[in-house]
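Just one chain is shown here, as structure tokens, and it is the form predicted alone.
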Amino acid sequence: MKTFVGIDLGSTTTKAVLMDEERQIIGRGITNSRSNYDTACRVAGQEAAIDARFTLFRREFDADGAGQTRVEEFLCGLERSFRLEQFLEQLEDLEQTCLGQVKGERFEKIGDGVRQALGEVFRRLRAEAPAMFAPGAVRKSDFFRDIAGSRYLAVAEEVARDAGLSYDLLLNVYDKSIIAVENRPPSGSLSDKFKRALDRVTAQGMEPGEELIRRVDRALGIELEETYLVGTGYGRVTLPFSKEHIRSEILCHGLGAHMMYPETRTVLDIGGQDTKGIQIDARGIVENFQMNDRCAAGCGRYLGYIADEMNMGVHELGPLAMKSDKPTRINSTCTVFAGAELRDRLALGERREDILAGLHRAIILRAMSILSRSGGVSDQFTFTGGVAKNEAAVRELKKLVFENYGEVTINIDPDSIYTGALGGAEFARRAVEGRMEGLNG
């Protein structure tokens, strides 16, 4: 099968999407973007295949209709059985990692018992995997970095206790293991992860039958061939690609809004580093843009710093907005001063919620600014970009934008965050597509 290939690097996370020649999305993909980028390029790409297997499973069983829910549990469970091995796979590497460090001086008497201790983290890690990855599990993220090292801080610290070690002694282990793994996409081959997720499946009970796993089979056996890829975002310039395989940031968040919702003239985008405002024609062509400068500010890396302020999670923020029936008035979004207000703020005796709505407040009226410069807001609108999720900063666009322009249709897709890379799947598409037809002509 032919696929097109878009890979968005942005500044917090790279996407990739997987796309037939029907123009269908049948694999999407998303990892932490590091100084690596080639790394975080393939893990993402490695990713959007993983997620295209699924499609490719669905596609089969839908076929002739057997889409029942017996398929629908046995796949359920054949990706959280996939993805356990996944997990286990890096779990593994990291422990080795994490022994190869404990050499030298300053382990020479001690060095058998943190390896003892190292051994004991990771046999409670594993021990405990299989419910991470249970029906019904909630997991705040799906990255191995933020699983892996959650629970590896709380286990060091009691294994440390029980042996008499230092706690650092582990914490500084584990710190310089985790790049060095974070950096290797898992190895091995998806088919063999594959079968050992299907015995997963068999041994927790569930008895696929022949006729589930032959479709499977037959999936597995479909070639996934990268005709053509597209890079583009915030990293576009290390990219790992030629420069014919490099589209602007700007034309690839377009095209891909176009895609998204055909009838869209204004795409607004706020990502970790930037914010974009968009004007696209009726073919999803740039007309006009404008964009923040090289300060973060009002971008998800400015909302990243304020939870960390706050000793919150990122996604713990528009849910606390939300609570607000007074938003406080903001004087800056500037990063390097929101540390210093939110403080003063709270020392004033201010609640938390009133200072987070005025903090989106703020944030949605800076990203108003600059769509003004790009031309305004037209009808159809979409909103794209990792805030797009954010509920708070939802709420206020669509208080801003109905003051400012009245009624307009707002879209807001729930995988808004691969709009680029889509755009970039697309532009490949078109890239092929038009050196066939000049083969032709």
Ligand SMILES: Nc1ncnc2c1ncn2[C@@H]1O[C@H](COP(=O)(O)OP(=O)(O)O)[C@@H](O)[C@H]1O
Second form
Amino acid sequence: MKTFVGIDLGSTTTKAVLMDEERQIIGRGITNSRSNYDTACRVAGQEAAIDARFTLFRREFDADGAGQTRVEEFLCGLERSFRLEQFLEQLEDLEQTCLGQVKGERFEKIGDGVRQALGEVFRRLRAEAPAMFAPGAVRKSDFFRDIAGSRYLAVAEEVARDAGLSYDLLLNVYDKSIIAVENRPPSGSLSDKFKRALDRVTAQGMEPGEELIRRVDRALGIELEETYLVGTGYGRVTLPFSKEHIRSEILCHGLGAHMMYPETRTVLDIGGQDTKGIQIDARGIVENFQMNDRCAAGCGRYLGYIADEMNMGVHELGPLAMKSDKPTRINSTCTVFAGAELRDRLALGERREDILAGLHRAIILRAMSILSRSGGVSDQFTFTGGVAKNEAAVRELKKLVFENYGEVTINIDPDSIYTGALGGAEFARRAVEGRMEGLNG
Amino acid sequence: MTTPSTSEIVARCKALYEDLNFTTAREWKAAEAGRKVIGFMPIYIPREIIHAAGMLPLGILGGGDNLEVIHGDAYYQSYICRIPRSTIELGISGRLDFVDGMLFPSICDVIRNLSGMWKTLFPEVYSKYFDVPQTYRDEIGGTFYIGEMTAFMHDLEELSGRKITADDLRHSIDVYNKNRRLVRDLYALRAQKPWQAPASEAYLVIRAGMVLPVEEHSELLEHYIAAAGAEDRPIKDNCRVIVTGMFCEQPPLNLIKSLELSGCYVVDDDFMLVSRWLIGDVPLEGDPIHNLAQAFLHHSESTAAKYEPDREEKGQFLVRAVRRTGAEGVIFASPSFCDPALLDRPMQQNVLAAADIPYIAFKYAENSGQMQPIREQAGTFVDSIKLWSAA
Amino acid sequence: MKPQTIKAQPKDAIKDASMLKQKEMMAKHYDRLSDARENGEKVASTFVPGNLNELLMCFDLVNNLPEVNAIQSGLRKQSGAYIMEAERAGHSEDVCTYVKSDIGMMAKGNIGPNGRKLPDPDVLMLSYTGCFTFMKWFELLREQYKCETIFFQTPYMADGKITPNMIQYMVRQLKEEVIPKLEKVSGVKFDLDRLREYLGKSAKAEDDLVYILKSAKHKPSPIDAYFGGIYYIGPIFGAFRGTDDAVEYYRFLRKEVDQRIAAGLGPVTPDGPMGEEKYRLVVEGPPNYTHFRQFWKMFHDEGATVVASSYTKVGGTYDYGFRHDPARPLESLAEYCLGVYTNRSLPMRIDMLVDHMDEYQADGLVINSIKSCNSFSAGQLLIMREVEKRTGKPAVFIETDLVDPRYFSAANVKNRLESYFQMIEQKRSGASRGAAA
Amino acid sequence: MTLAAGIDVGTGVVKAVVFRVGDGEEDWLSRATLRIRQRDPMALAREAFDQTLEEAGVAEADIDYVATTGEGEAIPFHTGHFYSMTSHARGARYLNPDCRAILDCGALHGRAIITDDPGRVTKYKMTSQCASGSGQFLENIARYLGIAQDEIGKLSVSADDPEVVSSICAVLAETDVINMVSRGISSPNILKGIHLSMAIRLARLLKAIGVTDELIMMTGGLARDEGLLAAMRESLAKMRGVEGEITSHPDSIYAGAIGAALWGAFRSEKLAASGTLLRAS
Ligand SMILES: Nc1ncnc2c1ncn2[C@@H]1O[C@H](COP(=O)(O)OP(=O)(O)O)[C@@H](O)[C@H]1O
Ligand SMILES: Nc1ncnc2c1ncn2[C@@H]1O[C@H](COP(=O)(O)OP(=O)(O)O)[C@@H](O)[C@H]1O
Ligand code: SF4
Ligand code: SF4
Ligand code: SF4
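Starting from the form predicted alone shown above, please give the structure in the form predicted in complex with this ligand.
All chains and molecules follow, beginning with the one already shown.
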């Protein structure tokens, strides 16, 4: 089948969306952008293609609607098992890479000990992996780096203590290896992984039956032809595509938001390093936009620094901030000094949740300024980008929008991080349809 | 009636300072039908004329560190100082909706352009860029200034619907002469016994004069001077310094406190120059407008926003202030991106260096939150004066 | 991705005949400055806005413009080092970089663009028009040169009109301060007829300049009224107004433009002639000089021609009808100073840009906001809003600096411009489809 | 004999020392450093102080003057507080009596100080506002590159073709670095590039306060970083007007604490002489 791909190469994450000829999204994929852009694009694209397979499976079964719950259960099981397979594969790669680091004069005396310790760490990581992908399990993040990283740190601390080794040393080995692993796109054939995942599901006693297998096979057989690709985002100038395949991220975000919510007139996107306020018309055409200037204050990375400082995941900041009812007043949103300010305030005895709530408010205040600069907020208003996942940021935004612009419908989609990629995919589809840009159907 | 204590007076002034809705000015206006309020920005405006027109001159000094600026940033790039953006915020958020006119004194290009922005944003309100001469010969700059003041007076007459007589003006000059005398007294007290009237208190007390009717403010000053002078406060091992550069965008109160915390006694400053711009009393006899012009041309404070025609005189006013107050050093504290203050600074520093007066310099913004670097710099300054002047 | 390691040697900039002629004039002027001491000529330093060249010529003074020196330093990529030098000497990083480039240049030996030392001025003619910084700039220069400083204040046109009080004030200053002091410094007696003669020549050149600026109404426009415009205004804003050289230059330029119009050609840029004119733009704000060619190329590459700009009005608003007038010599000098772009109130600036958008049938407005320059920059965001509102055309806001290379982020500027052009494109095709449907 | 303690509460590390001063002797009795990393600096100050007391074998009551510096103004048990630049200058002079200019490179701020011959601080300046080119930034990048702190210097010195980081913002500079990684620039070259851009800023600070041919001493945590030291040498060599040599000392991280202790002892003696020794509350 024909597919259209949009890739949004963000400063923190790279997102891909796969669209069919009916303008239906069939797959979404996301990965860390850090390190290598080429790889990031490839990985995100691959992830989207995998996601698309599951959509195709579902379509295959939706056709006759038979045995819905059982099928759904089966597909979920299959997906989890597939993710687990992927995880284990990368874990294996990480272990080998780590072991490869154990050489040179630094390790002359302790090499064996370190190797043993690493073996132990990875044995434990493998052992706990299935639980992480069990039904209902919550993971800290979807990225290998984050999941494996946080568990590695925890496990390595124990192992190092038991073995009388320096914890810093084990950390260092990890820090060195993870970039290399991340920069290698997942190897191994997809259908092999699907097969192994199927075996796992079967082993769990969920006997799929012949019919199921036949349909899965059929869906796997559909060829996903990459008809046209459009790239966008922060890193678009470095994208390995030619100029016709590149659109400005402003246009893509505007169009993407329009496709999700056709009534959208104002879009706010807060990503890792930039905040954009965009005004669009009834056809999704950009009327006006503003971005932050060269200072990256108050963007997503700001939260990243705070999270690092507090030793938390970015996902956990919002919920903690929600516990506050009297945010501390914070004026500086310099990303780097955020940590210093945090320490200052903690030392003054202020509560963590209040400070956090204040920091969130500071970010949103900055975003409000950018929105105001771009022409204010009109109905409907759509909030996109990574920070839209953060409930405390959303709470402050809702408050401030109401205070300044009155009753406005605010749209936030759980998949809003894909907005730019979605716009890109639609531009790709239009390009093939023979109209470069312009209004949609 | 017992006179209020210093802490009561300071508490009242602090409440006035923190009130971003200008409640007292609103109440003053509401108390009698037909009353009008004229806002003005730093640095100097002849408040006497507004007073003579029966109106309340209201000093607008930005939003400080308590105002959340949401729309203001939409009008200003990051490399422009804060005061115009927080002033715009005050306007857009309706906090100045009771103000019948706005004056933008000639201090720099930012305020100058703000005057045009105000006209565009609030076309229904009277607003004026108040141009002043930078040449000081009577027949040239003086004539021009009298022309500008007269035009302004006519504007106010039109606004109020009544004529301003020479006696009205004389009365107003008298009232402001008194106020300026009291302000000078307060500065003298602080220069003499800085522990009795700490800078952070004196600041609030003078700042109250930006929003109160002048008569009320004079009374408040009298009370504070009496109460603070009488109080017995411990003397600290601090250094006497002059702070300069803060004539427009105001520092957060915490900054002034931080300076004191790190060991400074501020014995002179250039906060709210409007309250002591004219040096000495303006004569009451003769043509009042002419007298105001004379005072402006020949008896007014020096500051970075003014042209100094005589090269030899450049910066000497600081040296004189140091000698007068017995200061041990000068702190240049300027708002970030403030062209007048920052461009003038090197010239003033040269003058101080030549006179062997120690100085330091740093920048702030009205909403600066982090005082640690400022404490550190001021503290080191004090350390170095203290550790070695004793040795 | 393609690493950008191979840096092609930039090709020599392509220039048309008028540009070469102008370059020659400038070179001659700088030589005259360098030789001034030897030739017994006296030098006055002054500013572009409020440049009283005709008056200075009456006293045989050679005009040296620190602003133009700063521009030259920027174009020749020396300003960065000069600015750093000034900052080291205690100047704040926050203030106008024009000033710092000038101060730094003096600190480093005051070498002009011809590679020779520029003379110390004999008089500082501080014509305080449209920018507060001028005052401080000349106070700083006075510290350095310790020479006579003449202050000439232009009141601000805050209410959009020139009042008799303003003219009176200025004429008085001219009569009682400026002229007597210039006489004293130069030892030349003031001769009103001489001034009249120069003013007459100014007006003649100004007529041709206006013709050239207005030629941008043609489609395609034969000139670029911003990047190219900067060359065109050079002589009249600088030391040539009131001279035969200027009259001749503008006549020459006018012919060149006429030829291009006849041939249906667009402007010549350093990277070759303009191709298809895809976008017509109005630009507000000064340019960036440290990356001038690169900046221009960003427009050239996209087929964007600037058809009008406000920067070409900082030394006089001739296309708004002002002419130097021999019949009212001192009054007309006063009116000239009052009318320069930065001395006009914000509402007047908005009106002017809106007019330009209509008159030159522009597709949009580009605001190049200069970090250094409060005079231009404070309020530009409101200008942008108002122009958008009143014309219905989109605007884009970019931020650079005049001569501080640290504030030119090519990637950032390109990103915004590219998004902007794509937006205009998208709107257009949307509109045409809308019309077709 | 005077016993004095100096406690330097930094943004990255808490440092404490105890000195015995008298008869022209300055004996360094004990020392402690504790990294802050998400812990309460005030509690760490106490902990570091206790460690130094124990190591020196003295009781808290025997200490004549507890001097704090850095962000230690709020420490309840101090006798007096000295500001960082005062104490760093003094500490540097202790470590190397010949130095006249001091460059303190800490986690967030850089400070340049110049002293006259008697050791009096005459001029100083600190970096402000933007945090790119701070120790913290270097630390973050090193973590990202997978490099241990003590390896940074050695790697940086081995660079052959350093890639200079241009961004003014630490966050954007981080992206710059990531771009470099993806362009295959080696870690030594990246680290050296960061060192160089830090060094340019720091050299400018020195020049700004008028350092010319004084011996410059680096203090603070980053003074241990040989890569930065080398980069400083390079950028000073390129900067006209600053001719002085630059050195460091293995104990430079303690400079602030040492200076505080020595000033404390000085004040204590003076106050004792004038009979007004008070314990500050
Ligand atoms: N659950 C979450 N809570 C808070 N912030 C989040 C969450 N998920 C992502 N983010 C923030 O979103 C940012 C990434 O957003 P994204 O839109 O992907 O940026 P970019 O397009 O620049 O890569 C990260 O810096 C992170 O701080
Ligand atoms: N052993 C070390 N080697 C190299 N750098 C170090 C070492 N210890 C600390 N640092 C660096 O020094 C910084 C702390 O320096 P310090 O002078 O103590 O700063 P502060 O006083 O601001 O805490 C840390 O950011 C770290 O990068
Ligand atoms: S703070 Fe300075 S630059 Fe800003 S408005 Fe005031 S005088 Fe002008
Ligand atoms: S502030 Fe602007 S107009 Fe004034 S001197 Fe600087 S660049 Fe020129
Ligand atoms: S370091 Fe902070 S203040 Fe500086 S540019 Fe970056 S975010 Fe902005």
